[in-house]
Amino acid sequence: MLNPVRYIGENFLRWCHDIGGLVMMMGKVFINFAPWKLDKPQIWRNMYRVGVKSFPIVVVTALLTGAIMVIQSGLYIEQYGAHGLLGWGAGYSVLREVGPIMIGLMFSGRVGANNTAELGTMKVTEQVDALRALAIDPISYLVMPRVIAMIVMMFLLVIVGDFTALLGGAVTSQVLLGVDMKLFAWSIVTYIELGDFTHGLWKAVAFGYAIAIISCHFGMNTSGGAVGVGRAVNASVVGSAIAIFVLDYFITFMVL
């Protein structure tokens, strides 16, 4: 049987680890944020594949949540007559919460952990090294193109989840409830601010950073050959799923 004190010490320094190693993936990313360091073709080529590529599931995802929201509340919209309330209802839960994280989420486990599979794939075949042999600084040429572009995709593809979350809000509520679209979009327009809408933006911003840091540093540290690449994506799928609930909870509490 493991000593418990062992055990519990193993895994704090495990932690310290990694929170000094991605502090230390944050300040080489801050320091080579300079326009004239970027890689612009890798940019555009990372950006289609992390972001056009997530499109179709964001969508069909984005629908199905708007759908769910508008069921879950049309119980409580029937029974107090408050049709004009259900568009305002899907909305403010979509675009300020729903969106961001369920998007995030899908995010971290499709883009992130394909990301940190790449990186520890390198990585243990001493391709990362290759790299430095030829005088090729990785931070700049493998994980530069990389953050930026979960930046940027994770942004726009929250706009178009929330947007496409409310359509199939509103076509749920004409076809299952029975409440007209224009009065579901009535209610949107009415009631929903623009703060509501920049809520949900700033979370995206703040996830696709994380999910960029935490995908990339654990695939720049992976070793262990095979098996190694398979605990670092699933380090890298927790690791970002803690941190967008715990980024949500203090950009909710900072931005109220």
Given for the second form:
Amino acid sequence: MLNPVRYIGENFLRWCHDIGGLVMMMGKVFINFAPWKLDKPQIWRNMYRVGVKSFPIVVVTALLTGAIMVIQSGLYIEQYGAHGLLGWGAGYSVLREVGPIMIGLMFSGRVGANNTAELGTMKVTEQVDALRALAIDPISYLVMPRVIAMIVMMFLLVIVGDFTALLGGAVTSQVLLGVDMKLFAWSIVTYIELGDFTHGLWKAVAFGYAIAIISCHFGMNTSGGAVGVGRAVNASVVGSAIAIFVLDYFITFMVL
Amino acid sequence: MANESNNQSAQPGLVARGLASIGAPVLEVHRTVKDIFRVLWLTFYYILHGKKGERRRNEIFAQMNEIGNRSLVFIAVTLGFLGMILIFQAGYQANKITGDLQLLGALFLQLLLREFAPTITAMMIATRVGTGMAAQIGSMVVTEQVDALRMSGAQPIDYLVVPRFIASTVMMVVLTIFAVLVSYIAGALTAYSFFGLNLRTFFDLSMIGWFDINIGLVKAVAYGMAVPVTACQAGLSVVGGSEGVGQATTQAVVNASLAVVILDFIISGLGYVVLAFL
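Can you give me the structure for the form predicted in complex with its partner chain, which would complement the form predicted on its own we have just seen?
Okay, now the whole complex, with that chain kicking things off.
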């Protein structure tokens, strides 16, 4: 059995290393924003890979999430017979909480993990060092386009996902609960405020930024060959998930 | 005119390319789903007919430690925050609309049991454990250790997937119960500190019945089976060296999370139908 003091110390040092690395990564990204030397073709390419490629999975997740939320609130609606509130009940929770969280988790699984794996493979095959040897800054060439692409695309995907989720909810309410789609739509239009929607968008931007920073940090600090890449991906998705929930709490707290 | 049609037949036209761009992903999805079901079937087969004994038991316990014990902190952090968020939102709304927080705890527990605790726990396990499984098995495939297993007469599915499958199914139930407790306590503390709601009022078990507990457990078992199967399938189908391992881990998270969402939809829908006809 491992010495408990050593175990705690090792964990503590690892946490310090990761938190420090994340802060460093934020700083480097911030500095690289300043002189506005962005590689536009790289940004477009990354936007395509990040956004368009994760479009199907976001749509599927959002459709099912909307459907599940309608089923869950349908149970209460049935009890009280308040069919007019179904759209509000499902829409409110989807727009504010569940939509951004589910899409964020999917985004971190699809894009964050992919990003870490890619950067990690480049790191362990010494392609990052090769870039440095050619006097190309890996941060501005590899990290910056990804960060920008992820923030923008997370924002756009949450907009798409919100509408898809409401569509999925409307179809489910018609098919499974027998509540008319028009009533569902009326309920959304009447009770949902613009604030509910923008609340979710604030979260989208924050999650996109967090996933980008975390996945790039763990990707650029990969060591130990192919096994190390797997470990880095694991650490990246775990960190992203924690960041999503913690950020969600604080944004909910601040924006309300 | 004739020349043009000749040109088009030489190269695939817009329609053909459009069909191809739809068809290729469909075929890919079909292949993956078929493979997942093959792994699932083989897992069940080897649970019944595989090699039993000391080695498998030890392996199952090691995997339980990996999946269960080492996820406790992660689950506690994420689900604790989830409980705080949900109660904060719900309490704020209830305060604004009716000012009546009597049912907050009871409804929260019901929603937690039915929906959030099993699903979010499973998504967290899919990210933490699924990537680990895919990376581990994937690098074994790449370094030809899986072939070596086959050479020495051990079935990779029996040797690698079955212990993970059993351990994950058991631990998912345990972790879901743990998640309910953590989330509920975090919610109770939030309700107490932000809305001054009495803890006695919050710990209200009147709304939940056997149905809620059963549907939560059914979901936990289903996710516990789905996550290792999808993750191990992604690991076992690695091609192309170390880059393939990275792709497999991504694939594992995506497939496992999608499986969780789809199963959630199916089980919730069935549960609703059962409840509507009771």
